Amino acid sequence: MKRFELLANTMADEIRSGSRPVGSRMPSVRQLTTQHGVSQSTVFRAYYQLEEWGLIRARERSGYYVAPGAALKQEAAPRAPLAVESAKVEISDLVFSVLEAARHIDVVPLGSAFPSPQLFPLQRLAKSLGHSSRLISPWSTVVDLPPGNEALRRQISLRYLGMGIAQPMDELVVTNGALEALNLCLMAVTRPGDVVAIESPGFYAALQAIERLDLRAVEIPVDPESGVDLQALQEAFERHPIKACWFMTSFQNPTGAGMPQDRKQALVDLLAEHDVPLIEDDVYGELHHAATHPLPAKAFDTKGLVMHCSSFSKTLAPGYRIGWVAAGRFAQKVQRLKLMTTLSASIPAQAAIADYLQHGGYDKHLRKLRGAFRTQLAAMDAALRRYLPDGTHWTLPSGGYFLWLQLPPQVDAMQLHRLAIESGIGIAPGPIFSARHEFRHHVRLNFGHPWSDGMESAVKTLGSLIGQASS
């Protein structure tokens, strides 16, 4: 990372944490050159970067000031209570109805689970696909069966090494996206009727997987700033025969919460104490807004209990459906389940992504993508402040591309969803993120699309619809 980028990220962290309050004047160029031992050019480039991210604004003949909406600290949504009993999950009908209503191309995608495809290097990927396809051996149909393409697994292993994690290649299994990896892990460690600890609010696909496998769920509250409530998890272990946990420890969907490193260590220690495996969904880890990649819980695992799942769908190649799991002690069982279900991930897609990782400039693309998300978050936050009524609260995430809004208590999220669809706007209402259909006054919004007049207008319309959606 260049010196101006390091300086920009340091100041960005100070701004987002609230250490530099909104409206406060930033240090002068002279102060920063002296304090950090850098050139004036480096300081100016850092300030231009912060301005591009929407964190500071220049005032003529006065300097730079922290922009409105730049700080992370806002009123957090209240945590959900811990379920006394495990619950049978019946969520799919609700999820499918919401997703079906929002899938049309003319709907403004504030409720989408995906970032804009405009942000991905699709032409460069196509070049890798063409190049690698010409080199594919006919024997690849056999050689690249699970655990998967060796060159791709080597590149994935190198990315773990870049985080300081020595990840053996023979524990990596390539899958059809992260969702298959997560489902295979769940199948590997549970049987029908078993209890699984999930987040509340949590990823609706986890709820659907539990429903499909005839499992029972116990919901663990998620704090919008610190992630899974470890005290509640400890209490759940005391009350329920939990066989597995399915958690998103970095930039959780839907809240955007990221567990601090010490809490991830504590989580892994707690799981080791009870010998319970963790299915770690980490599809957003590469989309951090700060300078460094947050370590996954996998980094603290010494017993092979953490099955770390991720993919390239949210960062590089959404249509290629290539994911993986670092499955620890369960690698062989996951590999066999993969062979028994879908046999293999696409062989050309595996080869294409392996080629891109080796030659395509993945890290450069990620830096550009993260910058786009930071800019779009600032624009979304500013629009929400302009148009949403008092009593609406949210916490700005430090990664990913979701915002979790707590609406005024009289507003029903499902009614707001119906009104929004009628106005050509998609949102994700809170009840689809809970086994018990809770969070009726919450919605998830997506800021993963380039800001436009249409996005601005949609947020303005949403603000006016909130007044009509009272329960």
Given for the second form:
Number of protein chains: 2
Amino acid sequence: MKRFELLANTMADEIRSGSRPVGSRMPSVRQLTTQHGVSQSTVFRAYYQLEEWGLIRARERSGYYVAPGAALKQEAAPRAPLAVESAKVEISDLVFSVLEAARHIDVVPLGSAFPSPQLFPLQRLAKSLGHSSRLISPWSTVVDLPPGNEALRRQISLRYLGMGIAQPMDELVVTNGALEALNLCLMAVTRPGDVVAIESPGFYAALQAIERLDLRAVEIPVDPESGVDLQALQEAFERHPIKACWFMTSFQNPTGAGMPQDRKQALVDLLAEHDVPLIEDDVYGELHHAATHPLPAKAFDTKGLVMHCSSFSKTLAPGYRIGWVAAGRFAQKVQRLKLMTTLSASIPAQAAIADYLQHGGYDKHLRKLRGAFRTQLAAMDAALRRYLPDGTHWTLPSGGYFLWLQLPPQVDAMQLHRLAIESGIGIAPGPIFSARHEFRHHVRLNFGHPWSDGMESAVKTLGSLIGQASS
Amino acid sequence: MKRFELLANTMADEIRSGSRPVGSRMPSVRQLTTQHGVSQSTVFRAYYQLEEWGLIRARERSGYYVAPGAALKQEAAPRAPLAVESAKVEISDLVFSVLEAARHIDVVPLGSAFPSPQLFPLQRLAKSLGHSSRLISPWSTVVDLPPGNEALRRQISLRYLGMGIAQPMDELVVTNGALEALNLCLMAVTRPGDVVAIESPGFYAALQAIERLDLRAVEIPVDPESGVDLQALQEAFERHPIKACWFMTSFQNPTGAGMPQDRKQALVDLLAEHDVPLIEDDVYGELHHAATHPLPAKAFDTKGLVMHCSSFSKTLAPGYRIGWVAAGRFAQKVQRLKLMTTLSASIPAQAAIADYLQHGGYDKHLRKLRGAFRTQLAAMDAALRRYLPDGTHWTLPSGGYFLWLQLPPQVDAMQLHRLAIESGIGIAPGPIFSARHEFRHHVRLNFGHPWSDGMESAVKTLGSLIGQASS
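I've shown you the form predicted alone. Could you give me the structure of the form predicted together with a further copy of the same chain?
Below: every chain and molecule of the assembly, starting with the one above.
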């Protein structure tokens, strides 16, 4: 157990035992650092944890107090607070209100889910598109129906081979981006009312899918450094009839967390033991900042339980809407769901990407793209250090283009989002990544865009908004 | 009531009253034509109706007998047999087994759902694709998110205007073909367990969607000449809590039926009276054989209750997967479902079709295409007359490229499908168009392919298969 967890548990016990009554003020950060010999950051994380358990509440400019409902919550609380109850999810309105506010082209895209399209070889892709569509057989509308264009699936299969994974082509289903793949996989293995394990914080599309399909979610905590908490997952398996997991194992959205390889192996073992399928969202796997590609959990899967979903939308061709799933034993079911709902991915787009993968220099482009993200992360890190007030924390991710910012406890992420939008800056506030609208003191920042004066100035503005809110 | 319905009801009464006991042989077709002064075709339709009510059964080469379950069924049967009970739907396995059998390129495509791709201006489209993808803004991946590419929606809106329909652009959502539009609309207005009115026979994708979403279906009979039976629909509204209708009002799949304009108006009035939304599948509307475009039901909708779905897949660009819905008051909900499930239609494909609509000569192409279908229908009609045995009937549709064939009562459509596939010929057997696997003596034939010796010979083979099965 980490230091902040120890501290949080200690204080939770004090609240539960009644030695800290409802309405009483919690000790100041300074008091606790001295008393427990821990860093300010540890205290803040402990307080966030208590707040997320519903045991304490922040009052603006005044600190934390034991929450009114804490007594009730203590009785209802599970013995192990990390393995939470499954819950119905209502997230879409919140997510859409945030996304729509940030959708104007002149909003600084720190809240965007996409990297800059200017980093992609769009002209080279247009050449592949023109070339392949002139050569395309009229019969491709029959032949390229799901599972999809054969040349494309061969290229994708070769990329798996490059990671040392022998991926049969007939388990690959081409989809309209990874988002469709993820949704089809979830439909393939669940029925309304089923329980699904997701990450907390996690990609809001998982929450939306769960809401849309009338499923229930069990949220498994994600550590920004080591990823999904396997202990909590194990406990969740024991307590809930979990029908599927939906996890992002490399460069997780929003935390940037990557599970170390041995933990991915352990995850797959745990799944096999409980015979639970994993929907593995791996859209950022290719965007490693270090030299080597992290293996996905799929690499350790010997039972066909892992449905590995990815796409070209974040690495090559946003807007083409070409993704895929290596669906293991669920391939036929996914393929049929695809035929029933959207029939097929756009056939010229499939052919264009197949052509590009074969002739366009994808690996060279990826190396360049990874370099750009490394540079942009360094620039953002420097700007954050320059402009953000004390009490703001972040971990540098080792891949992808998201950075998970922990705000001072007085700063509400939703309010910061509203203030930022008024200043023409998009950010992705923590509550959109949680079924229960937690992470009220976190925001996700996007460093997928070339650094510019506008970005620098946006971070500066963000810094003063945070400063004002926390003072 | 039509003649065959009168006859069917008379015989149903005889069975119910016990004057025709279980297991007894029904009169021959010849006997009944003489006795009632009706045509053979009327007798056959009456027998199909009785069979579909479960009151009689065909025995091969021997005629019809009162069904073993008829006594039981009589008690359970609703007073008005046309407004059937709502039912759970289990159709997918049957549909997929039929579709997969016919998916080989060397199978004669009489069972195909698509017209020949060789009738489409694929080279001109490739030009639009190359042109527009070179000019495309990198930011289109943000700007062209749902509702979709603005130039494309403007062109679609102009086509509505050409029919005299003022369609606001902001109610248009671009989708991955009409199939996605239909599915999104159904999701937008239903929850698991809800009852939906569909056509019988009807497009199997509606049945699959209902099965997938755990809905219940009430089947409304379709007359090959006048379309959906409004009397039956009215009764269904009174007896079931219907949440939505999914109908194809022009050149219906599989019957080719088109509702006359005044009946479309009456349909919309009925929907408004009961405040029930209509998902209008209009993918064949542009394929009228006569000079003028039939108005969709959408043209009469003043309350935003009609979601008008169409695409370019059957008229211009199969495989591009670009469709749309004019979703009325449900536009925002549909748009959000689109964002949640597949995010966006392929952006180069949207741009290409926008460019083609503006510069490619769509109307000229459509005139040519309609001419081809007229010619091909004439050729198929002549071949059917030449080779099909007596007792086979069909109605010539006034649009689209499907012909609904009524087989002699001894011929089972599923068996004919299996025999035809063995001879390298695809047909679409009636049961895939029905929640309860009815229409066992119907098949849908496709005349969307240029007539050829291969087609001629396939119809000849089909004729002898039918002849053998019916003799």
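We call the rigid core the largest set of C-alpha positions that still match within 1.5 Å between the two forms. Residue numbers count along the first chain shown, from 1. Note that this is a predicted model, so its numbers are computed, not measured.
Superposed on the core, the two forms differ at residue 30: its CA moves 2 Å or more between these two forms.
Once both forms are fitted on their rigid core, the CA atom of residue 423 lies less than 2 Å apart between these two forms.
Residue displacement note: residue 461 has its CA displaced by under 2 Å between these two forms (rigid core superposed).
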